[in-house]
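Take a look at this one chain, the form predicted alone, written out in structure tokens.
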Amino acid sequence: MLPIAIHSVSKAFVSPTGERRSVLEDISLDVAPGEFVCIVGPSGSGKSTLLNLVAGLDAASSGSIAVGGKVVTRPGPERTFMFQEATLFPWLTVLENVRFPLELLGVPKAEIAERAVDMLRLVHLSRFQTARPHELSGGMRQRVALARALVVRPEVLLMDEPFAALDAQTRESMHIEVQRLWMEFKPTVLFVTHNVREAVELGDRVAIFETLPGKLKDVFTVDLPRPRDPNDRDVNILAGRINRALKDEIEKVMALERDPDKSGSGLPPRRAGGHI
């Protein structure tokens, strides 16, 4: 597995106007080979910003990012991503879109078939491999989206609020079998997402994120054993720290939302969130 290096890493876009809007701001952060890390911060902090800027589908304004000591320049086969959405080809069938990526990378065809047949296997979907995205449900759908980014065996795995749109019981499901995914096949993980219990549930460490421009804030430390309960007490302590030192970013994007021209940070009276 692969280690993460972003080092003072910055990024600002540009409207139409020619006003520059600061995004992310002088962003340090170390992840090590097979950690798995999970980031958290209000709307506008830039979170899926920096997965761009890993996963190479954006470049950043200023600073470095290098993945086993290679400097990302643009997307590459060791780097999978993984968005909130599943984005299933509804024209495949299930095994078709885990198969998909293997066909990309020119595996042998043989190798195709076993691969994708036992990643389905794994995420309990091996009764699907015939069905139509559209004839699943959105916690089967995103299994597939998992396999479907496992299957390549990435060194580095990116995901992007993956289980936000779907409900509670679902969500807690995906939890076990990322969790189960993980610990067999290691790859490293940074994972954004909006619920701190999730991420405490998940994550080796959990970076805070400030916004307006987003900065890293603070990391902690989960220092707890797998597979971890989101109803453990040690689980629930530890975020509800974590929700203590986020509470004051959160405030300051409910006070942007309230009246954009008195927030100080120089951003056009729009969405916090705009364009992020």
The other form holds:
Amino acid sequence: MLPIAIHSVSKAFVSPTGERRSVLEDISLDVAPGEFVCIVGPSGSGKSTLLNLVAGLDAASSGSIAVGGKVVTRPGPERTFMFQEATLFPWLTVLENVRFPLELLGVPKAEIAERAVDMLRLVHLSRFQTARPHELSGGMRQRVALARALVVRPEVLLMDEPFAALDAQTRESMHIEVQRLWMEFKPTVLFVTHNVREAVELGDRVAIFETLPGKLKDVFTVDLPRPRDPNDRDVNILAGRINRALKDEIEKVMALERDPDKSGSGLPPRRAGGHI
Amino acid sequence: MALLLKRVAFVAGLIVAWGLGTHGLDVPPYIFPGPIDVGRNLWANIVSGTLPLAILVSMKRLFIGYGLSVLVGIPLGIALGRIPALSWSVGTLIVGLQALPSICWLPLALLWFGLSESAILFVVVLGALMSIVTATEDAIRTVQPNTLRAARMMGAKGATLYYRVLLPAAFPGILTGLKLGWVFAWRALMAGELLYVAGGIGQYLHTGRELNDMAQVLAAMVAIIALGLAFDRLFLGRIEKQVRSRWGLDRG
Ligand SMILES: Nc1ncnc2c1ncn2[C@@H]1O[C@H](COP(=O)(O)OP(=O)(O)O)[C@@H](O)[C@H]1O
Ligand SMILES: [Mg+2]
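Counterpart to the form predicted alone, namely the form predicted together with its partner chain:
Let's see the whole complex now, leading with the same chain.
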């Protein structure tokens, strides 16, 4: 598995009116091969932006990102992405969705069939091969998305609040799945969430972002045995500590939402359709 | 099947009401003929071969004209949806042209192409083209950004991105444009055939008018409605239904 090296990365967006806004400032983070790192931070702190940069979907304004020593400039087959919505293709069946990335990679036909079916079995969806995405529940759709992300055996798995839209029970069962599959495939994971307990339950380390502009504030190491129970005392103690560290940041955002005029730069405008 | 029966019963009811209305109110047939007169005209012209031939001529024009506008409209719509520079230039022009009934082009078309098939095809193509282009452009532009990002992450680019992701994602929207385009093609064709007489159902209707034979005028109208309905039921409407249920667009 490959390491991720994020080195003094900054990112600014230029608005249509020509205004430059700094979203990420001087982020440096090294993720070891096979390590599971969670990123938590208030909304708008640039977590998704950073993930997009590692994915190669966008370019940093300065600094560099390397995966396995190779500088990232575009998407590559060794990195896969899982979004908050499942982003499955509605015109394909569940099985065809999982086959899709393998077909694009030019994997031999017989191998595609075998790997896709195996992967669906691993996420307990063998019975739903011929179903259409819209026939599945939200949790099942995210399982398919997880299968689609893992079927190419990625070195690096990027996850952007993949379970934020699920109900608590479904999310809990997804945590168990993710831990199991991560231990089986051992990809290097960058996992964005705004759920601190989720981060502590899943991560080897938890990175905290501060906002306006987005900066890396602190990194906590989660030195707890796996699999972890979200109700475990140590999990809760650490989550409490992280929450306290985040509190100032969240208050900063709240104050701005209450009275946007008080700040010099103002709260960034909400993007249409954007989530928190 | 029950639905089909209900539909047939509804149409039968309409015809009966029509008959009772014209008969009961004593409307003279030269003002508004009853279903029997119209039926008689339809039958006579079917048997003599006049109507089938007219339908054939119109259908040929329709399929060629509509086919051309599909072949041009979909690629053009995709280009407009993907290339901003085209969208604000050509796109604006097309939205403007959409407001113009395509029959307005007939004088120019006659000038350019003469009294030929091409002139009427030109009007039909322009009739369908605009709605196909705008619907395709819109469908391509409104493909979810995350669908595209997921596709790019999986390595889709170039032609693959178009064939395997963009087109299928936009397909339901494109289909709406195709349906609309079909209706506009029909209208353009009928207007063209009425104004520029050279075979087809439009001419059949026109002849009725010249002979003051309202039964024939109504017969032509009935034939047009029946053809339009049949095409929708048997072809575009059916595809649309399948696509909507497959894509999961019909829930709630
Ligand atoms: N493509 C973009 N163009 C302009 N601004 C953007 C773009 N993407 C994100 N931003 C802005 O960058 C900031 C960080 O966004 P994001 O990375 O989505 O935050 P998070 O995921 O932490 O909630 C937000 O203020 C957002 O409005
Ligand atoms: Mg985000």
